[in-house]
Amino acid sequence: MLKNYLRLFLTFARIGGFTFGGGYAMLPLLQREVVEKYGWTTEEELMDYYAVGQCTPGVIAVNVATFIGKKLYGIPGGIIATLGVVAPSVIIITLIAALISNFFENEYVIHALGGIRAVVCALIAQAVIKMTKTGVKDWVGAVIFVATLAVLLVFSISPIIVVACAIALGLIIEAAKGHAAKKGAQK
């Protein structure tokens, strides 16, 4: 069991250490490591963890790591995965804080961060495309996806409200489909 805990910690430490740009930027690494390499979760479960992680308090990367760790090894697994994903950030932030006075004024750092921002955008776009192929399975999902995207692009709305509205819309559409099917079966 110790070997499994160590693999879990090191996997999430690698994800946490090589992800720049927040929780969404870590999605491609998570897909590769926990879905494709280890099979700890499915693509759909990962999307569910992201959705719930977005709606719960805290950092999305920590929430997702906690969910996956708990799924695998209960509460100890959740704690170990969480420690793994935050450990690199704590170490890096501590080092940066010690050198902060010169860090953001350094020409090389400024250019490096510009490059990192561009790569993060590309990684997020890749993850979105991959998740859309898995998550949008029928016309109901497509309608909810397009409506949500349009609302998010036009308005500045809390993700919690958007997710709650998408849940309600999904339930309403499915209830209407069920009602229509039931009515059709009665004829």
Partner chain sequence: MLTTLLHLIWEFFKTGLFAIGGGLATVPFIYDIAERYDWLDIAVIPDMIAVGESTPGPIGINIATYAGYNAAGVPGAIIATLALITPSIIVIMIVAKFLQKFAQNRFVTGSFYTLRPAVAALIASAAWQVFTASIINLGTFTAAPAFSSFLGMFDLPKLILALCVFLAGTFWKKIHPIVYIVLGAIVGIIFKM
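Think of the rigid core as the biggest set of C-alphas that the two forms share within 1.5 Å after superposition. Just so you know, these numbers come straight off a predicted model, no measurement behind them. Positions refer to the first chain, counted from 1. What changes on going to the form predicted together with its partner chain:
- Ala180: CA moves 2 Å or more between these two forms after rigid-core fitting.
- Here Leu171 counts as shifted, since its C-alpha moves by at least 2 Å between these two forms after the core is aligned.
So the form predicted on its own is up there; where is the form predicted together with its partner chain?
Single chain only below; no partners, no other molecules.
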């Protein structure tokens, strides 16, 4: 058990330590480590965690880590995965704040970050393609995907509203199906 906890902690520490640019930038690493390498969740579940993580309080990366840890080893798992994902931040930020006052004026740091940002673009693009393949299964999904993306690119609306609308739509479709089934049964 202890070995499993340690593996969970180290996996999430590795993910946290190489995530540049917040929760979405974590996606390629999560797909690789959590879905492909260990099979701890499916791609669908990962999408659901992101959806819930968007509209629950707190940092998305933390919410997703808690979800996966909880799924694997219950409450201790949730706590361990979360501590893993934040551990590198705490160490790195403390070191920067304590030791290096002009860290971001350093020429090497600036250029390295420039290169990393370009790579992150490509990695997120690939993660998006994978997610779209998983999330868009039929024409209803395709319509929702295109419409949501169009709205998001034109207006800056909160992800919470997007999630709320999508859930509402799902509930309406389900209710309509139930209604239709009832009518069918009456005939």
